[in-house]
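Take a look at this one chain, the form predicted on its own, written out in C-alpha coordinates.
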Amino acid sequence: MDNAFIATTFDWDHRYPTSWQRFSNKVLRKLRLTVRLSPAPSDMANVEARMNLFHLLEQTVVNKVPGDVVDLGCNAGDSTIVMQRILTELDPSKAVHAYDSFEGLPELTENDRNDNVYGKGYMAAGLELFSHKFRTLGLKMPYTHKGWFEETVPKDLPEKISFALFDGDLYESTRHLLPHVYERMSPGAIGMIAVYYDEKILAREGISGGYRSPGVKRATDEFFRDKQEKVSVLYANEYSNGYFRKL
(Lines of atoms letter the chains of each structure in order from A and count residues from 1; the text may use other names and numbers.)
(Lines give C-alpha, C1' and ligand atoms only; values in the text may rest on other atoms or scores of the structure.)
Protein backbone atom coordinates (compact mmCIF):
# COMPACT_ATOMS: atom_id res chain seq x y z
CA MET A 1 0.00 0.00 0.00
CA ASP A 2 1.46 3.32 -1.05
CA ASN A 3 1.19 6.28 1.33
CA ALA A 4 0.94 8.90 -1.41
CA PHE A 5 -2.42 10.04 -0.13
CA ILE A 6 -3.40 9.66 3.51
CA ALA A 7 -5.50 12.05 5.61
CA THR A 8 -3.27 15.09 5.20
CA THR A 9 -5.08 17.34 2.72
CA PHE A 10 -8.73 17.50 3.80
CA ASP A 11 -10.55 17.57 7.12
CA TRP A 12 -11.40 13.89 7.28
CA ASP A 13 -12.38 14.27 10.95
CA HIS A 14 -15.41 16.46 10.26
CA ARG A 15 -17.77 13.81 11.64
CA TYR A 16 -16.37 13.99 15.18
CA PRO A 17 -18.47 16.14 17.54
CA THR A 18 -17.17 19.65 18.13
CA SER A 19 -16.29 20.86 21.62
CA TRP A 20 -19.71 22.44 22.19
CA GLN A 21 -21.42 19.28 20.92
CA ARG A 22 -19.36 17.10 23.28
CA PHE A 23 -20.34 19.37 26.19
CA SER A 24 -23.99 19.22 25.15
CA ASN A 25 -23.80 15.43 24.90
CA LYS A 26 -22.50 15.24 28.48
CA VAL A 27 -25.46 17.31 29.64
CA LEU A 28 -27.85 15.10 27.66
CA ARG A 29 -26.36 11.97 29.24
CA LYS A 30 -26.80 13.42 32.74
CA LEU A 31 -30.41 14.14 31.87
CA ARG A 32 -30.69 10.51 30.70
CA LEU A 33 -31.76 11.58 27.23
CA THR A 34 -30.81 9.36 24.30
CA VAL A 35 -30.28 12.27 21.87
CA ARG A 36 -26.68 12.88 20.75
CA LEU A 37 -25.31 15.76 18.70
CA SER A 38 -22.85 15.26 15.85
CA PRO A 39 -21.85 17.25 12.75
CA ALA A 40 -24.01 16.97 9.68
CA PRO A 41 -22.61 14.81 6.86
CA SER A 42 -20.65 16.59 4.15
CA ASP A 43 -22.73 17.85 1.23
CA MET A 44 -19.88 16.95 -1.12
CA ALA A 45 -17.91 13.71 -1.53
CA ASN A 46 -16.91 12.19 1.80
CA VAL A 47 -13.83 10.35 3.05
CA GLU A 48 -15.07 6.95 1.86
CA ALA A 49 -15.63 8.26 -1.66
CA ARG A 50 -12.14 9.79 -1.66
CA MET A 51 -10.68 6.47 -0.53
CA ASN A 52 -12.48 4.68 -3.36
CA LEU A 53 -11.05 7.23 -5.77
CA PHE A 54 -7.56 6.74 -4.36
CA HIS A 55 -7.59 2.95 -4.63
CA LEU A 56 -9.15 2.81 -8.11
CA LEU A 57 -6.84 5.41 -9.62
CA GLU A 58 -3.79 3.87 -7.98
CA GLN A 59 -4.65 0.53 -9.61
CA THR A 60 -4.44 2.05 -13.08
CA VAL A 61 -1.02 3.55 -12.26
CA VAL A 62 0.37 0.32 -10.81
CA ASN A 63 -0.94 -1.64 -13.81
CA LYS A 64 0.60 0.92 -16.20
CA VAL A 65 -2.63 1.57 -18.09
CA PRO A 66 -1.86 4.02 -20.93
CA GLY A 67 -3.49 7.43 -20.98
CA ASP A 68 -4.26 10.52 -18.95
CA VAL A 69 -6.78 11.08 -16.17
CA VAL A 70 -10.04 13.02 -16.47
CA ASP A 71 -12.32 14.52 -13.82
CA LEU A 72 -15.69 15.18 -15.43
CA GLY A 73 -17.56 17.53 -13.12
CA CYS A 74 -14.69 18.72 -10.93
CA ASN A 75 -16.67 21.40 -9.04
CA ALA A 76 -14.35 23.07 -6.46
CA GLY A 77 -11.56 20.58 -7.18
CA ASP A 78 -11.32 18.31 -4.14
CA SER A 79 -11.41 15.09 -6.19
CA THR A 80 -9.03 16.63 -8.72
CA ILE A 81 -6.61 17.34 -5.87
CA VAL A 82 -6.67 13.65 -4.91
CA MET A 83 -5.92 12.72 -8.52
CA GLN A 84 -3.07 15.19 -8.88
CA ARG A 85 -1.52 14.17 -5.55
CA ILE A 86 -1.48 10.52 -6.59
CA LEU A 87 0.03 11.20 -10.00
CA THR A 88 2.61 13.64 -8.61
CA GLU A 89 3.84 10.85 -6.36
CA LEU A 90 3.42 7.79 -8.57
CA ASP A 91 3.49 8.86 -12.22
CA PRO A 92 4.14 12.54 -13.03
CA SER A 93 4.15 11.74 -16.75
CA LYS A 94 0.36 11.48 -16.69
CA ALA A 95 -1.76 14.63 -17.02
CA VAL A 96 -4.96 15.44 -15.17
CA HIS A 97 -7.79 17.11 -17.10
CA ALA A 98 -10.65 18.76 -15.17
CA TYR A 99 -13.98 19.68 -16.75
CA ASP A 100 -16.76 21.83 -15.34
CA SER A 101 -19.03 24.73 -16.20
CA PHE A 102 -17.86 26.40 -12.96
CA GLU A 103 -21.39 27.83 -12.95
CA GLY A 104 -23.27 24.93 -11.35
CA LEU A 105 -25.76 22.69 -13.12
CA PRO A 106 -27.33 23.69 -16.46
CA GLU A 107 -31.01 24.19 -17.21
CA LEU A 108 -32.62 20.81 -16.57
CA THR A 109 -34.51 18.84 -19.20
CA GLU A 110 -37.61 16.81 -18.40
CA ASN A 111 -35.45 13.71 -17.85
CA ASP A 112 -33.87 15.36 -14.80
CA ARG A 113 -36.61 17.74 -13.66
CA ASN A 114 -38.91 14.81 -12.96
CA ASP A 115 -36.46 13.43 -10.38
CA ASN A 116 -37.03 16.52 -8.19
CA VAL A 117 -33.45 16.44 -6.90
CA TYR A 118 -31.50 19.25 -8.57
CA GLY A 119 -32.08 22.65 -10.10
CA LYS A 120 -30.26 25.03 -12.41
CA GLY A 121 -27.15 26.50 -10.78
CA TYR A 122 -26.91 23.90 -8.01
CA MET A 123 -23.39 23.25 -6.68
CA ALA A 124 -21.82 26.25 -8.39
CA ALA A 125 -18.10 26.72 -7.66
CA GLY A 126 -15.99 29.20 -9.58
CA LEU A 127 -12.74 28.52 -11.42
CA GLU A 128 -10.94 30.96 -9.10
CA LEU A 129 -11.82 28.83 -6.05
CA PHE A 130 -10.62 25.73 -7.90
CA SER A 131 -7.32 27.41 -8.79
CA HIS A 132 -6.89 28.86 -5.29
CA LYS A 133 -6.98 25.39 -3.73
CA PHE A 134 -4.18 24.16 -5.98
CA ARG A 135 -2.07 27.26 -5.32
CA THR A 136 -2.55 26.91 -1.56
CA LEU A 137 -1.40 23.28 -1.64
CA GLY A 138 1.48 23.99 -4.00
CA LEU A 139 0.16 21.40 -6.44
CA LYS A 140 0.60 21.44 -10.19
CA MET A 141 -2.50 22.86 -11.86
CA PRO A 142 -4.37 20.35 -14.03
CA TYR A 143 -5.56 21.22 -17.51
CA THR A 144 -8.90 22.90 -16.89
CA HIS A 145 -11.70 22.95 -19.46
CA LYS A 146 -14.40 25.49 -18.63
CA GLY A 147 -17.77 25.07 -20.29
CA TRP A 148 -20.78 22.79 -20.53
CA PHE A 149 -19.92 19.17 -21.29
CA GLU A 150 -21.47 19.46 -24.74
CA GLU A 151 -18.88 22.18 -25.51
CA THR A 152 -15.79 20.47 -24.09
CA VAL A 153 -16.45 16.74 -24.59
CA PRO A 154 -15.25 15.13 -26.78
CA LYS A 155 -13.43 18.17 -28.24
CA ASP A 156 -11.04 18.60 -25.30
CA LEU A 157 -10.59 14.98 -24.23
CA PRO A 158 -7.09 13.46 -24.30
CA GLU A 159 -6.54 10.84 -26.99
CA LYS A 160 -6.09 8.04 -24.42
CA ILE A 161 -7.66 7.82 -20.97
CA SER A 162 -6.49 5.57 -18.15
CA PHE A 163 -8.92 6.75 -15.47
CA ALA A 164 -12.15 8.74 -15.56
CA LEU A 165 -14.29 10.13 -12.76
CA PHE A 166 -17.85 10.76 -13.94
CA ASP A 167 -19.47 13.32 -11.66
CA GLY A 168 -22.15 14.98 -13.77
CA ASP A 169 -25.03 14.36 -11.30
CA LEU A 170 -27.65 14.40 -14.07
CA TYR A 171 -29.07 11.92 -16.56
CA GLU A 172 -28.35 14.16 -19.53
CA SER A 173 -24.76 14.90 -18.48
CA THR A 174 -23.97 11.24 -17.81
CA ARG A 175 -25.61 10.11 -21.04
CA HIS A 176 -23.51 12.61 -23.01
CA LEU A 177 -20.21 11.80 -21.30
CA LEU A 178 -20.17 8.01 -21.23
CA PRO A 179 -19.91 7.14 -24.95
CA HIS A 180 -17.23 9.74 -25.72
CA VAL A 181 -15.03 8.91 -22.73
CA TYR A 182 -15.53 5.14 -23.02
CA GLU A 183 -14.33 5.26 -26.64
CA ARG A 184 -10.97 6.72 -25.55
CA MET A 185 -10.40 4.54 -22.48
CA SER A 186 -7.51 2.11 -22.82
CA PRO A 187 -7.99 -1.59 -22.02
CA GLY A 188 -7.73 -1.87 -18.24
CA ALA A 189 -8.79 1.74 -17.68
CA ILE A 190 -11.22 2.34 -14.83
CA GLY A 191 -14.27 4.58 -14.82
CA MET A 192 -15.60 5.66 -11.43
CA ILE A 193 -19.16 6.98 -11.22
CA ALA A 194 -19.34 9.42 -8.35
CA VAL A 195 -22.96 8.81 -7.36
CA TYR A 196 -24.34 5.44 -8.42
CA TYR A 197 -27.04 4.33 -6.02
CA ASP A 198 -28.49 0.84 -6.51
CA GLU A 199 -31.05 0.01 -3.85
CA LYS A 200 -31.05 -3.64 -4.96
CA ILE A 201 -27.39 -3.89 -3.98
CA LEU A 202 -27.22 -1.57 -0.97
CA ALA A 203 -30.42 0.13 0.13
CA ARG A 204 -30.23 2.99 2.62
CA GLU A 205 -33.02 4.60 4.60
CA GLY A 206 -33.32 8.33 5.06
CA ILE A 207 -30.67 9.57 2.62
CA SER A 208 -31.47 12.66 0.56
CA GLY A 209 -31.95 12.79 -3.19
CA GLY A 210 -28.44 14.07 -3.88
CA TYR A 211 -26.98 10.84 -2.48
CA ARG A 212 -29.12 8.88 -4.92
CA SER A 213 -28.90 10.98 -8.13
CA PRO A 214 -31.32 8.63 -9.93
CA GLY A 215 -30.61 10.07 -13.36
CA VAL A 216 -26.98 8.96 -13.14
CA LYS A 217 -27.95 5.32 -12.64
CA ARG A 218 -30.54 5.42 -15.43
CA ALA A 219 -28.06 6.81 -17.95
CA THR A 220 -25.29 4.45 -16.83
CA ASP A 221 -27.47 1.35 -16.98
CA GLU A 222 -28.76 2.32 -20.43
CA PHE A 223 -25.22 2.75 -21.74
CA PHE A 224 -23.89 -0.55 -20.38
CA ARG A 225 -26.92 -2.59 -21.39
CA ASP A 226 -25.16 -3.86 -24.52
CA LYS A 227 -21.55 -3.70 -23.22
CA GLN A 228 -19.30 -6.48 -21.90
CA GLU A 229 -18.34 -4.47 -18.83
CA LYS A 230 -20.28 -4.64 -15.59
CA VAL A 231 -20.84 -1.70 -13.24
CA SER A 232 -20.13 -2.65 -9.63
CA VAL A 233 -21.12 -0.75 -6.49
CA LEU A 234 -18.73 0.46 -3.80
CA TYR A 235 -19.84 1.54 -0.34
CA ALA A 236 -19.16 5.20 0.47
CA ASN A 237 -21.15 5.86 3.66
CA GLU A 238 -23.87 8.36 2.66
CA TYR A 239 -22.94 7.80 -0.97
CA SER A 240 -22.37 4.73 -3.05
CA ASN A 241 -19.93 4.77 -5.97
CA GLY A 242 -20.05 2.76 -9.16
CA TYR A 243 -17.07 1.65 -11.19
CA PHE A 244 -16.21 -0.39 -14.27
CA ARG A 245 -13.01 -1.65 -15.85
CA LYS A 246 -12.66 -1.30 -19.64
CA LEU A 247 -12.13 -4.66 -21.34
Ligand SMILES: C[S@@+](CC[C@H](N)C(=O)[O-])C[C@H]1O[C@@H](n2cnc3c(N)ncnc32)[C@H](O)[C@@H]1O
Contents of the next structure:
Amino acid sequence: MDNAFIATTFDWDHRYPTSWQRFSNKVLRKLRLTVRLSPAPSDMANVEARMNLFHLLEQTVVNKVPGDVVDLGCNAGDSTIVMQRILTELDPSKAVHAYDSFEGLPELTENDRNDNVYGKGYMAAGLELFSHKFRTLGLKMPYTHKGWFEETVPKDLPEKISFALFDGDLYESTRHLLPHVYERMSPGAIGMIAVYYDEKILAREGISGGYRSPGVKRATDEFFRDKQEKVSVLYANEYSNGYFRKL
Ligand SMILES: C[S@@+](CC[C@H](N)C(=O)[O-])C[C@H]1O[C@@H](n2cnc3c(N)ncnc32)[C@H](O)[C@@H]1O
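To complete the pair, please output the form predicted in complex with the ligand; the form predicted on its own was given just before.
All chains and molecules follow, beginning with the one already shown.
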Protein backbone atom coordinates (compact mmCIF):
# COMPACT_ATOMS: atom_id res chain seq x y z
CA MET A 1 0.00 0.00 0.00
CA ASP A 2 1.21 3.59 -0.66
CA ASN A 3 2.11 5.72 2.32
CA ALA A 4 2.31 9.17 0.72
CA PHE A 5 -0.84 10.13 2.62
CA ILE A 6 1.36 10.45 5.71
CA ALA A 7 3.08 13.46 4.17
CA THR A 8 0.04 15.03 2.60
CA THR A 9 -2.76 14.64 5.16
CA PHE A 10 -2.95 17.78 7.32
CA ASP A 11 0.39 19.53 7.62
CA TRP A 12 2.59 16.53 8.13
CA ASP A 13 4.96 17.25 5.27
CA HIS A 14 6.51 20.12 7.17
CA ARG A 15 10.10 19.56 6.24
CA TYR A 16 10.14 22.07 3.41
CA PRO A 17 11.39 25.45 4.66
CA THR A 18 9.08 28.43 4.21
CA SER A 19 10.07 31.14 1.73
CA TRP A 20 11.18 33.30 4.66
CA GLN A 21 13.40 30.47 5.98
CA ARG A 22 14.85 29.87 2.50
CA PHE A 23 15.67 33.57 2.19
CA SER A 24 17.30 33.60 5.64
CA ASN A 25 19.30 30.49 4.75
CA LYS A 26 20.65 32.22 1.62
CA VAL A 27 21.78 35.14 3.76
CA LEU A 28 23.38 32.77 6.27
CA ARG A 29 25.20 30.98 3.45
CA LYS A 30 26.47 34.30 2.05
CA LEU A 31 27.74 35.18 5.51
CA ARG A 32 29.54 31.81 5.51
CA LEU A 33 27.67 30.74 8.64
CA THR A 34 26.90 27.02 8.87
CA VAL A 35 23.65 27.34 10.82
CA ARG A 36 20.36 26.91 8.84
CA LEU A 37 16.67 27.41 9.65
CA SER A 38 14.30 24.49 9.23
CA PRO A 39 10.60 23.97 9.97
CA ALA A 40 9.73 22.98 13.52
CA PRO A 41 8.27 19.50 14.10
CA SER A 42 4.59 19.31 14.92
CA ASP A 43 3.80 19.08 18.64
CA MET A 44 2.81 15.44 18.83
CA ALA A 45 5.12 13.65 16.41
CA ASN A 46 6.67 14.11 12.99
CA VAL A 47 6.62 12.47 9.59
CA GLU A 48 9.41 10.06 10.53
CA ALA A 49 7.47 8.82 13.58
CA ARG A 50 4.36 8.32 11.44
CA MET A 51 6.46 6.34 8.94
CA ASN A 52 7.66 4.08 11.76
CA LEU A 53 4.05 3.60 12.80
CA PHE A 54 3.09 2.76 9.22
CA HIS A 55 5.74 0.08 8.77
CA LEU A 56 5.27 -1.53 12.17
CA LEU A 57 1.50 -1.78 11.91
CA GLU A 58 1.61 -2.88 8.27
CA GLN A 59 3.94 -5.75 9.27
CA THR A 60 1.42 -7.12 11.77
CA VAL A 61 -1.37 -6.98 9.17
CA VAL A 62 0.69 -8.68 6.45
CA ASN A 63 1.82 -11.33 8.96
CA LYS A 64 -1.83 -11.92 9.89
CA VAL A 65 -1.27 -11.42 13.62
CA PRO A 66 -4.64 -12.02 15.33
CA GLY A 67 -6.37 -9.21 17.17
CA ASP A 68 -7.45 -5.59 17.01
CA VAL A 69 -5.40 -2.41 17.11
CA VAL A 70 -5.21 -0.02 20.07
CA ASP A 71 -4.07 3.61 20.22
CA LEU A 72 -3.33 4.50 23.83
CA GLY A 73 -3.15 8.28 24.07
CA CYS A 74 -4.77 9.16 20.76
CA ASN A 75 -5.08 12.92 21.40
CA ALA A 76 -6.63 14.57 18.30
CA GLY A 77 -6.29 11.36 16.30
CA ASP A 78 -3.38 11.99 13.96
CA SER A 79 -1.79 8.57 14.58
CA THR A 80 -5.20 6.94 14.73
CA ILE A 81 -5.83 8.19 11.20
CA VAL A 82 -2.70 6.40 9.96
CA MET A 83 -3.83 3.23 11.73
CA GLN A 84 -7.38 3.36 10.41
CA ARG A 85 -6.23 4.03 6.85
CA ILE A 86 -3.95 1.01 6.88
CA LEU A 87 -6.69 -1.26 8.20
CA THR A 88 -9.33 0.12 5.86
CA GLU A 89 -7.10 -0.76 2.93
CA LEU A 90 -5.46 -3.99 4.11
CA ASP A 91 -7.77 -5.62 6.65
CA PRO A 92 -11.11 -3.94 7.44
CA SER A 93 -12.03 -6.83 9.75
CA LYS A 94 -9.68 -5.40 12.38
CA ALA A 95 -11.05 -2.66 14.62
CA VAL A 96 -9.15 0.38 15.90
CA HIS A 97 -9.73 1.34 19.54
CA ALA A 98 -8.61 4.81 20.61
CA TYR A 99 -8.15 5.79 24.28
CA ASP A 100 -7.67 9.21 25.81
CA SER A 101 -9.02 11.43 28.55
CA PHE A 102 -9.70 13.95 25.77
CA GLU A 103 -8.88 16.45 28.54
CA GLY A 104 -5.09 16.20 28.39
CA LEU A 105 -2.77 14.80 31.05
CA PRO A 106 -3.99 13.78 34.50
CA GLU A 107 -2.83 15.22 37.84
CA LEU A 108 0.85 14.26 38.08
CA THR A 109 2.21 12.04 40.82
CA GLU A 110 5.66 12.53 42.27
CA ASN A 111 7.10 10.11 39.69
CA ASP A 112 6.28 12.56 36.89
CA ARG A 113 6.38 15.87 38.77
CA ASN A 114 10.09 15.44 39.44
CA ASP A 115 10.80 15.40 35.69
CA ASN A 116 9.59 19.01 35.48
CA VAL A 117 8.21 18.52 32.01
CA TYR A 118 4.43 18.35 32.14
CA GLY A 119 1.41 19.52 34.12
CA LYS A 120 -2.24 18.55 34.44
CA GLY A 121 -4.27 19.30 31.32
CA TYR A 122 -1.28 19.56 28.96
CA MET A 123 -2.05 18.55 25.36
CA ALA A 124 -5.82 18.63 25.82
CA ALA A 125 -7.69 17.82 22.59
CA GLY A 126 -11.41 17.11 22.67
CA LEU A 127 -13.28 14.12 21.28
CA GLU A 128 -15.16 16.49 18.96
CA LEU A 129 -11.92 17.48 17.21
CA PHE A 130 -10.97 13.80 16.90
CA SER A 131 -14.36 12.93 15.33
CA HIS A 132 -14.26 15.98 13.08
CA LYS A 133 -10.98 14.82 11.52
CA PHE A 134 -12.39 11.38 10.70
CA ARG A 135 -15.58 12.90 9.26
CA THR A 136 -13.59 15.36 7.12
CA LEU A 137 -11.38 12.59 5.74
CA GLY A 138 -14.34 10.27 5.17
CA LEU A 139 -12.65 7.59 7.26
CA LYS A 140 -14.38 4.95 9.34
CA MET A 141 -14.71 6.22 12.92
CA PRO A 142 -12.72 4.04 15.38
CA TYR A 143 -14.12 2.95 18.75
CA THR A 144 -13.28 5.71 21.20
CA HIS A 145 -12.87 5.22 24.94
CA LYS A 146 -12.97 8.51 26.78
CA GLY A 147 -11.56 8.55 30.31
CA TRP A 148 -8.41 8.08 32.35
CA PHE A 149 -6.47 4.97 31.38
CA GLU A 150 -6.86 3.79 34.95
CA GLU A 151 -10.64 3.56 34.28
CA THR A 152 -10.74 2.36 30.66
CA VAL A 153 -7.81 -0.10 30.67
CA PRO A 154 -8.13 -3.08 30.93
CA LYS A 155 -11.96 -2.79 31.08
CA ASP A 156 -12.39 -1.56 27.47
CA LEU A 157 -9.51 -3.41 25.82
CA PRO A 158 -10.29 -5.87 23.02
CA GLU A 159 -9.74 -9.54 23.90
CA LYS A 160 -6.81 -9.89 21.48
CA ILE A 161 -4.42 -7.20 20.33
CA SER A 162 -2.22 -7.32 17.21
CA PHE A 163 -0.74 -3.84 17.45
CA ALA A 164 -0.53 -1.22 20.22
CA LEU A 165 0.70 2.35 20.17
CA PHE A 166 1.69 3.54 23.64
CA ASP A 167 1.69 7.34 23.69
CA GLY A 168 0.78 8.47 27.21
CA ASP A 169 3.91 10.58 27.73
CA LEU A 170 4.00 9.99 31.49
CA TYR A 171 5.70 7.42 33.67
CA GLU A 172 2.44 6.61 35.47
CA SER A 173 0.39 6.28 32.29
CA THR A 174 2.96 4.01 30.64
CA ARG A 175 3.38 1.95 33.81
CA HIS A 176 -0.37 1.41 34.03
CA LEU A 177 -0.86 0.51 30.35
CA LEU A 178 2.01 -1.88 29.64
CA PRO A 179 1.08 -4.95 31.73
CA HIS A 180 -2.61 -4.92 30.74
CA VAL A 181 -1.98 -4.47 27.04
CA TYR A 182 1.00 -6.86 26.93
CA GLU A 183 -1.16 -9.61 28.44
CA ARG A 184 -3.63 -9.39 25.54
CA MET A 185 -1.08 -9.12 22.73
CA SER A 186 -0.94 -12.13 20.40
CA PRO A 187 2.41 -13.75 19.61
CA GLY A 188 3.97 -11.62 16.86
CA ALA A 189 2.04 -8.51 17.90
CA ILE A 190 4.00 -5.27 17.96
CA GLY A 191 3.98 -2.56 20.62
CA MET A 192 5.27 0.84 19.53
CA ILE A 193 6.34 3.26 22.25
CA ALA A 194 5.94 6.72 20.81
CA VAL A 195 8.54 8.64 22.79
CA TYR A 196 11.23 6.19 23.84
CA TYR A 197 14.67 7.76 23.89
CA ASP A 198 17.83 5.81 24.59
CA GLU A 199 20.73 8.22 24.56
CA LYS A 200 23.20 5.32 24.48
CA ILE A 201 21.82 4.18 21.14
CA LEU A 202 20.81 7.46 19.56
CA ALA A 203 22.08 10.64 21.20
CA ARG A 204 19.59 13.50 20.89
CA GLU A 205 21.81 16.10 22.49
CA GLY A 206 21.59 19.45 20.73
CA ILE A 207 18.46 18.51 18.78
CA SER A 208 15.65 20.88 19.60
CA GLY A 209 12.10 19.63 20.18
CA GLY A 210 11.01 16.11 20.86
CA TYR A 211 12.76 15.03 24.04
CA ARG A 212 10.09 15.67 26.59
CA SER A 213 9.05 12.38 28.12
CA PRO A 214 11.80 10.77 30.23
CA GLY A 215 9.23 8.88 32.34
CA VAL A 216 8.24 6.73 29.35
CA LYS A 217 11.64 5.05 29.12
CA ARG A 218 11.81 4.58 32.89
CA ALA A 219 8.44 2.82 33.01
CA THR A 220 9.14 0.78 29.87
CA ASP A 221 12.56 -0.42 31.03
CA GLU A 222 11.16 -1.36 34.43
CA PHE A 223 8.42 -3.41 32.79
CA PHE A 224 10.74 -5.27 30.41
CA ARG A 225 13.38 -6.00 33.05
CA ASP A 226 12.00 -9.52 33.61
CA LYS A 227 10.60 -10.12 30.09
CA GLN A 228 12.15 -11.97 27.17
CA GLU A 229 11.30 -9.26 24.66
CA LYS A 230 13.73 -6.46 23.88
CA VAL A 231 12.80 -2.85 23.18
CA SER A 232 14.55 -1.54 20.05
CA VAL A 233 15.04 2.09 19.10
CA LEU A 234 13.90 3.59 15.80
CA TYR A 235 15.16 6.86 14.42
CA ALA A 236 12.47 9.55 14.14
CA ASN A 237 14.41 12.78 13.60
CA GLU A 238 13.75 15.03 16.66
CA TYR A 239 11.79 12.18 18.18
CA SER A 240 12.81 8.64 18.95
CA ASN A 241 10.52 5.62 18.92
CA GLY A 242 10.77 2.25 20.61
CA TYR A 243 9.13 -1.02 19.71
CA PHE A 244 8.96 -4.64 20.80
CA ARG A 245 7.55 -7.80 19.25
CA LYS A 246 5.62 -10.08 21.57
CA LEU A 247 7.09 -13.59 21.69
C1 LIG B 1 1.51 12.96 23.11
S2 LIG B 1 -0.21 12.90 23.25
C3 LIG B 1 -0.62 11.66 22.06
C4 LIG B 1 -0.34 12.04 20.64
C5 LIG B 1 -0.98 11.16 19.60
N6 LIG B 1 -0.73 9.74 19.82
C7 LIG B 1 -0.49 11.55 18.21
O8 LIG B 1 0.35 10.84 17.66
O9 LIG B 1 -0.93 12.57 17.70
C10 LIG B 1 -0.48 12.08 24.77
C11 LIG B 1 -1.94 11.83 25.09
O12 LIG B 1 -2.05 10.93 26.18
C13 LIG B 1 -3.18 11.28 26.95
N14 LIG B 1 -2.99 10.72 28.31
C15 LIG B 1 -1.84 10.65 29.01
N16 LIG B 1 -2.03 10.04 30.19
C17 LIG B 1 -3.35 9.70 30.24
C18 LIG B 1 -4.16 9.01 31.19
N19 LIG B 1 -3.65 8.55 32.34
N20 LIG B 1 -5.44 8.79 30.88
C21 LIG B 1 -5.98 9.25 29.71
N22 LIG B 1 -5.26 9.91 28.78
C23 LIG B 1 -3.96 10.13 29.03
C24 LIG B 1 -3.24 12.80 26.91
O25 LIG B 1 -4.54 13.27 27.09
C26 LIG B 1 -2.69 13.10 25.49
O27 LIG B 1 -3.72 13.35 24.57
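What we label the rigid core is the largest C-alpha set whose atoms superpose within 1.5 Å from one form to the other. Just so you know, these numbers come straight off a predicted model, no measurement behind them. Residue numbers count along the first chain shown, from 1.
S.K.: For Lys227, state whether the C-alpha moves by 2 Å or more between these two forms after rigid core superposition.
M.R.: No, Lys227 moves less than 2 Å.
S.K.: Answer yes if the CA of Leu33 moves 2 Å or more between these two forms after aligning the rigid core, and no otherwise.
M.R.: Where the cores coincide, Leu33 still shows a C-alpha shift between these two forms that is 2 Å or more.
S.K.: Any CA movement of 2 Å or more for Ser24 between these two forms, core superposed?
M.R.: Result for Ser24: yes, a 2 Å-plus shift.
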